[in-house]
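Encoded as structure tokens, the following chain is the form predicted on its own, with no partner shown.
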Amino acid sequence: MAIEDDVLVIGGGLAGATAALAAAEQDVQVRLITHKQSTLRHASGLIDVLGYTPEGDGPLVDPFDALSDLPDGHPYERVGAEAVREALSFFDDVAGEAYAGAHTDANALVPTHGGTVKPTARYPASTAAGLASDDRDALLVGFETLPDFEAPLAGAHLEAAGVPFSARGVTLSFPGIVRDDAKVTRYAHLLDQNESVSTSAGETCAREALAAAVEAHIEGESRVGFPAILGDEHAAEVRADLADALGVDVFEVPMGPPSLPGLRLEDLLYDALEAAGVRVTSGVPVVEYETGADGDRIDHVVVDRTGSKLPHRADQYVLATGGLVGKGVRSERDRVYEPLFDCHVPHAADRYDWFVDDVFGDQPYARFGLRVDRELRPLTVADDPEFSNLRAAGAVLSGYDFAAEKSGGGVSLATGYVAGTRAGEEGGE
């Protein structure tokens, strides 16, 4: 006997979680199935709507000014600008005080760990004091045991980029951390729990020891930036304690994977899913599906739970399994394909046309994914919906290059919101 729901979302990243939350708003029974760990833990935690046009113009001040000029087939063109606004508002309600940026349509410029600035629409509150539009001088603090953040180099890059403030970096020893391969979660846990650490002055608490190590290096700066390791469950408390001790504003610089801001966003979304009554089934892959008699609708999918095949039936389905990186789209020598429902993925017949020699050029493979109609239903070669009750959202879609445009989070949010809302509306009929 199949497990029954009204809406079944496949994929547990930003697009999938948003789709499930949006569907649940329609008062239907929703289940989210996810196989592997969410890609959110590899994400920056920033919600980028559109930082650059497909032609490379930017950074854009107002991303909404550019949405109407996007080409046919771009995910934003499919859902429309108003849906993007609604999705952002939906996210703002879910995120609450954990995120900033809702007061304006303009992009914020957030410093990155490489010393560049990234245009983004919504950003964690922990990064707010570090915005590049702020003209206050900044001290960046790196640590000898955390080589992914070269604070002096990042400061020099920021100044070279023309930010309206002085940026200077120092590298220190992190109190209580001696292993150069310690995970970022170890730094966060030490500060979360305010563990006792040994310093030259004796035993003291980790937050106090860190503030003491940094204090001597402040030379008039009114804000201090740390790599994004300042706590997990008690991140706001850690940041506030450091700010009080140092007498300056404290901010985090988003880091590469694994990313604490990404993990915090994952926790935020999954707490919201639980509160909304969404049933989450994790650690199981979808391995098969069956259609109804006419082949137009998906009847059920089958998941593999440690060798046992379990059918899940729903009225509506949302596919949010990611792109090439997330393996929601796959490639072999002679084809590019979507592995769960074998939906059509447009691509050149000659594999040598899938890329260009310039590694920084406009790479065709970056846009591989599913073409969809305005209901976000995947289309066949003949432009007909693959299935009447399947929608797609997020990086599995074609028509955009999230890395070049800085649009990944926004597309996942907007298409997840629209796909989930429509699935919820039809699943409740």
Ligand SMILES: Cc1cc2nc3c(=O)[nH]c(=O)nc-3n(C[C@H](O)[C@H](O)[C@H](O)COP(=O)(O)OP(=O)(O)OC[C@H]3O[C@@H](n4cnc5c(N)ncnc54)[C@H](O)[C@@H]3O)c2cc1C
The other form holds:
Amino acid sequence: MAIEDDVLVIGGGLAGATAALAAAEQDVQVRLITHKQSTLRHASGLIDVLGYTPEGDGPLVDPFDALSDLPDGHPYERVGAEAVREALSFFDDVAGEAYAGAHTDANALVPTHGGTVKPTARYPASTAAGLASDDRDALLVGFETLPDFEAPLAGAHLEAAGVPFSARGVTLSFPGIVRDDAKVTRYAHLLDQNESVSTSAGETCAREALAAAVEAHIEGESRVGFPAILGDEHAAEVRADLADALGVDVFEVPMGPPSLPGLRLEDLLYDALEAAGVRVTSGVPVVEYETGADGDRIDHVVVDRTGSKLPHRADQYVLATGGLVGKGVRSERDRVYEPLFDCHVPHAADRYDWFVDDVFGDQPYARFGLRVDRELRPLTVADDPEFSNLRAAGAVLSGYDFAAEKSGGGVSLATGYVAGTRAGEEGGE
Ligand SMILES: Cc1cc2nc3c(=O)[nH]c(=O)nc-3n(C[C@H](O)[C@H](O)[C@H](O)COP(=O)(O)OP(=O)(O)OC[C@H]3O[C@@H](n4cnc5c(N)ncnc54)[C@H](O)[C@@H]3O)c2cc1C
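Given the form predicted on its own, corresponding form predicted in complex with the ligand:
Let's see the whole complex now, leading with the same chain.
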């Protein structure tokens, strides 16, 4: 017998989690099934709505100004600017104090670990004191065992980029960590638990030891930036303790993968899913589907639970399986395809037209994905909905280049919100 729900969301990244939360708002029974890790663990935790236009103009001050000029088929054009606003406000309610940026439509400029500044719409509270629009001088602190963040270089790059403050970097040894291959979660755990560490002054708690190591290097700066390793479960407390001890504001600079702010966002979303009563099944893939007699509706999908095939039936389905990175869209030598429902993925017949030689050029493959109608239903080559009860959201969609536009998080939120809301409305009928 099949497991039955009103709405079934496939994929548990930012798009899928948002879709499931939005569907649950409609008082229907929602299940989310997800397989491997989502890109949240690799992403910075920033929610970029639109930092640059598809033509590369920017950084944009107000992303909403540019939304009405986006080309047909762009996910934001499909859902409309009002839905983007509603989705952001939905996210603000879910994230609460963990995120900032809701007070303005303007993009914030957040320093990155490479010393560039990134236009973003919502940012973790831990990065708020580091904004590049703030004119207070900043000391950046890197660690010998964390080569991904070269604080002196990042400081020099920020100054060269013309930020309105002085940015100076120092590299220190992290109290209690000697291995240069320690995971970022090890740094976070040490600070979360405030473990005892050995220093030249004897045994002391990790937070105190870190503050003591940094203190001597502050030369009048009123804020200090660390790589994003300042705790996981108790991140706000770690930051507050360091700020107290140093007498300055403390902020985190988002890092490359694996990303603690991304992991924290994932935890926040999964806590919200649990609180909303969404049934979450992780670590298993959806591998097949069956349609009803007319072929127009998906009747049920099949989940592979270590070899056993379990049918799951729902009234409405949301496909949020990610893009080329998440494997919701795949490519072989002669075709690009969506592996679960075999929805149409438009692409040039000649694979040499899938990319251009200039690595920084406008790459066609970056826009590969499903074309959808305004209800976010995937479309066939003839422009008909593939199935009447399937919607798609997030990186599985076509028509945008999240890396070039800086729009990944925003598109996942907006399309996840719309797909989930519509699925919830129809699933409850
Ligand atoms: C390195 C990196 C850095 C980024 N940085 C930023 C940033 O700074 N700001 C920003 O806004 N965006 C950023 N992005 C983009 C953003 O993270 C993505 O656009 C967004 O998270 C995509 O979410 P998604 O839910 O669509 O897909 P994904 O996160 O890829 O999630 C898809 C999920 O579906 C699961 N799945 C796939 N197939 C199946 C199946 N058959 N059955 C069950 N589950 C399945 C996968 O295992 C995965 O968990 C970054 C992306 C990357 C890769």
